[in-house]
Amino acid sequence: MTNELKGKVNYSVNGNIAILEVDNPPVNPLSSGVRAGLSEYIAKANNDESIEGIILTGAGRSFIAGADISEFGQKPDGPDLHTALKEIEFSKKPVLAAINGTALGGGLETALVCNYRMGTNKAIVGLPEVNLGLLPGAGGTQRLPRLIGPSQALKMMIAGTPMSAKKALQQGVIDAISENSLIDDAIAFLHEKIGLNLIEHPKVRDKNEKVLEARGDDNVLSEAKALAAKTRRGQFAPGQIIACVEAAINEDDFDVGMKKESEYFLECLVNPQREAMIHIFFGERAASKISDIPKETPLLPINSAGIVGSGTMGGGIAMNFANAGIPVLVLDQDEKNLERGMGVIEKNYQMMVDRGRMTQEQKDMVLGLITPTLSYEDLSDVDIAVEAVYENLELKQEIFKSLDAVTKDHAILASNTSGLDIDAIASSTKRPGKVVGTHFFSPANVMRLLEVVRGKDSSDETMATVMSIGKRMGKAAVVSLNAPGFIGNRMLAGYTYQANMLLLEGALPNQVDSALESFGMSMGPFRMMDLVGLDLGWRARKLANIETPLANKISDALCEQDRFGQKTSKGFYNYSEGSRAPNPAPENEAIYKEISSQNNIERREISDQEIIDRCILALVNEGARILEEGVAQRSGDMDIVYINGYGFPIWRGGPMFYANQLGLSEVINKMSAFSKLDENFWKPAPLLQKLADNSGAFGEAPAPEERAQLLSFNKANMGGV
């Protein structure tokens, strides 16, 4: 049965030109009902003596967004894009594209069928397909390369990422942008071009001359492919981008390369990392919806900031509000680690200003936003505070005091702690409900993640208030309740263990990097080891004179003989002065050796296979736990943590996706060869087991009154990890 056709498109005359409007909202996906609009109407202008041209444009802030990915494998209602597109592009009147707003993907490929293009100054094109693990498959990609080249379109289409309309009439994207109104300057840019009674109106299928250029250029093709090995490892689609635009460069009939890009763009479609990718995508935006939180509770007005702490992540929380546009005051009482962190917040977007990413006048404006202080008084008026120091919890609590005395009452309160209890940390104000953590990732101006951990008290509005500050400013923010190591750190702490066995068991710090950055992570674990530094953990034990774990007995021997990691040039590696590429320490080998053979274990060769499988899956039955206490509300926020936190490759949907792919009985499987190991650590979760036992798979966190175990700590326990 046929479904109701989504979407619509609203058809109007002014004098001599037919304007049809594309009204989906909220963003004008190329729905069904919008296909067949744009079908009837492109014919109803054509069939009317008294049109000359028509302008395509879009209802509200969007041209057309794109695809409705909701449609994606289900046959079409109505007609389908191409056969809509086709209608457009061979339209008998001029179609010139009116680019109100954004114009992504389908919206994009929508415009490249109109004869002309204009935006206004506020208009956003790209073709971001590949991070959904697809490719333009509406002409994209024959098209675009005859327009503005097959290496700028191979660059724009590999980074997926939208271009303003300034940078479009600059590449070639758009013929104009409009200053005024943009249906009065689209009309009047139309008649000028209905006056010059041309024969035929330009298509961008028959614009050859860029493709022919490139044809025999092989660095256009090999630049591509350098480039996304180097931005993409790992994905499938942008491989079958640049096949695409070969067949555009090579092909004479431009029907034959788009049928090389249907058949490509379906290998992209069955292949499983669309389906991860495309997970990834709604998971986001799952995860920025709190599901006890009203949809229509108030926002508190956060108008100013203030940031504790002028250090690496003060700094770089301090840049994130001022480039939401977030006024923001930095207290140091240090007046020289408060100048050393200005100066590092100055340089950092000079090297944005160097590397072309924002203009000099940009930078002004937002180190304009940022100002330096050494008194707590002057935060009296931030609407928000942002602790930022390091992880103690009396220092914590002094500094919670401090802000609780001097803002004003509504003001929320918030800590940048990776394990710290934010119960104990609130207990110290007077206002529990407007205390909160966030624990931003390091570098805090780069990272895009934020776990957002809410207190026992923490009131809806200050929950809310925060996930939308996360929101503007582009992060992706993640609940988690508070509980020790929140989510990211309580999961990584599983599959450190487990690298740090395997190397006790007879495998080597490249051995286990390589497997784990084959399957597709950005950092092996050693590498992330070194990098944090291996002091962290030996000083902390010696301090409080705790015996060294097993797990650590090894990086607390490399300690011991001052190799620390990259500050010293040598920890599980070797390191080049001034480099961060790691090296082989053959040295260390002696040390792994004696540390196994002191604790009775018997060195081993291991598979790549089970590195991989031994740290994925720890961090899996580490994530059903998780998922069973309720700390994290869906399992599709434990993903989103691990690819934005973590380098967990996106092309594999992060650990969970990853776990219901592979399949849990089959995980279950895995986990019992492994307990021979060690028995308690792969005991499966009770919930992973339930799943397994009844071929589930990994959703929703369950309903309070059906938790295999209610949310349940040791107070005593919550330390930073």
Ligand code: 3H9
Contents of the next structure:
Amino acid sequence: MTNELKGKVNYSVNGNIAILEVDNPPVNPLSSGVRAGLSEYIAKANNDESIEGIILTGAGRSFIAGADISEFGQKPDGPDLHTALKEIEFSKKPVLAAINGTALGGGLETALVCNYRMGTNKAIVGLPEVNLGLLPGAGGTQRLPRLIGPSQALKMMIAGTPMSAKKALQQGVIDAISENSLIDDAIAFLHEKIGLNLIEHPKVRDKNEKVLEARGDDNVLSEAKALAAKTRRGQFAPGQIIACVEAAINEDDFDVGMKKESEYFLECLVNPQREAMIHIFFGERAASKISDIPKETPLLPINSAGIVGSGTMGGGIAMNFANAGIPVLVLDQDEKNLERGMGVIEKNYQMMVDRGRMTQEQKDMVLGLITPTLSYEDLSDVDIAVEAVYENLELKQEIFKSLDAVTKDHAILASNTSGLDIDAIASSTKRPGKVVGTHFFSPANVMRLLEVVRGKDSSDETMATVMSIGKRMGKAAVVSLNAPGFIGNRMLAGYTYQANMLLLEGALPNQVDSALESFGMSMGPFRMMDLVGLDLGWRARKLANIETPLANKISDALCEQDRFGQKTSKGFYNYSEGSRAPNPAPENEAIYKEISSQNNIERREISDQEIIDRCILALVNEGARILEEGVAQRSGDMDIVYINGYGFPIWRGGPMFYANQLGLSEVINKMSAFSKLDENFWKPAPLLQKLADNSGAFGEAPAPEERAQLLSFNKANMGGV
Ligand code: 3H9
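Shown: the form predicted alone; wanted: the form predicted in complex with the named molecule:
The next block holds the full complex; its first chain is the one shown before.
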């Protein structure tokens, strides 16, 4: 085999069984060398008369993690996957897939061309291609429906979520679970099958019963379409998956279905959504690395945690620790609050049980890891404490002082602040190196985004450890330097500013929201403001005796009429009792008109395109500043923030990727057209201008010596954004 090919397959023999072990660390994707190895060794086993059966397995923790994602969009080397899989499927000797870990995408598709499938009880199987803007293109759309029925297969492929070995056995994806040594059990299983002297060992492609049953049943496809519309709005791949399964159901010839699958796969491959979603796959993994912190930085052991504050955030954060298997104490100084907080946690878990997302046994297990306490002393042994109280610097400093006094020296002290100065918080302790920001997003047990805020003294060990906790929790963790608003909320400020200005200039909340939702945002800005509560800013301004800025004049006027948003059933929209569905509020229109005219703004027709451009490019321009200051390490980090924390459509790859796709000179052109409305706001960030002038694109933050000065905290922005 040539050396340039990536990955390999190891070949060994145990009696009359050949064992092919895919070896392409860390997760065994089907790279060129693996495909070549599979072809070579299937032929070798078939040509060896002493061999009567073949086992296909993976080295390390994965079986096969799918096609090699880094090859998409490149010219692949080596044999193509379809050829290698055909050779397995038509092997003269029976082949058993011994699934030792994750069998995802092309990995499961490889297992589906084998005659038999056995997993360990830790095996995970799934077809997650949809998350990459793709469809299972190595026969998955044709074989899985034959194995488990089109309806279940569609659910699995549209959700893209993997399933456990136990569930895979129940559904018939695998034939057996090995409780002991996988290879020994696999050999015994094959010996039994060989002993049966079958004329032919079963092939999934021949199992037509379940697809024939679905022929003529329109519900199967219409239910899948409804599911895709609900959960994957705006995405291209789900429709393609459904079309493939339609072929699996209706085409008599398996190979015709396979041909259709290839055509539809190719259409996904060249669709811009695929590039955007693969950018996010690699972007999430890149975000978890901190450029100037060595990979080998030792991690501090985290075996217990403490949370200060049992409100919505504190409770959600506690659930994250418990879900990751880390025992956690929840501290509140008010007994009633604590009781209420524990009640909310219990209710949240119960809801998961009711929706079938968790068993009662799992609920009891995680709930058993969460212990309420009223005393700081109880936190003396924790490895990490996370403060989650309301945004008040003095209060947080007090809490950190207490935590510093009570916890062991090695403990990390983290603040869930959404905007306060981490260095100011760290200064109240004797261990600033162990202080860090962990900005979870609400609801913390649901939202994947975690901004990890790096103070000027946060040590490498602290940062690396907190990033690894994020991974244990299944979060998308992104590092931000300690600057006002960090990454997400700082970008959001310009976005909501533009939405508010559009309202003053003549658009209505419903038009702004609809335009941005059709762009793909999960929720328009006015629905979002109603959800968060319009009264927060209004109260803060009143308290600080600050005059209402122009952009906030309408929302403050609504607050004066007790229209605080969802909490009072009226804000920019009206809400019926107990419902979150927004209804237009025509009674507000007089207020909009009055405030526009008071401020000499002539209301006009505004196009949906202008709404989208102004709101999204506001994100981009602030993103460019964040990048040039080095607050974010790379532009992809901001894409991860926006997709996981702010409902930006994944299929557009995040705001910075979107700007790169648009072309930065086009971004500048659009911005300069808006500068007649607001010259100051639309001044391009110097980095954006520089990149546009040089036909460049957003990427890594500039080297430290070339960075713009970091936006610093001052009294005006101490309250968070
Ligand atoms: C497909 O199969 C298409 C076919 O249907 C049709 C073909 C014709 N390729 O996530 P981790 C890298 S599409 C290349 O941190 P974990 C990853 O970038 C594929 N590289 O580990 C990272 O690199 P680095 C369908 C891959 O333990 C390193 O491996 N399959 C691939 O947390 C470790 O990854 C999928 O969508 C790959 N396929 O999680 C599965 N996978 O160290 C994608 C990973 O440089 N993979 N890498 O940052 C996963 O979901 C997770 O990686 C997995 C392990 C659960 C397997």
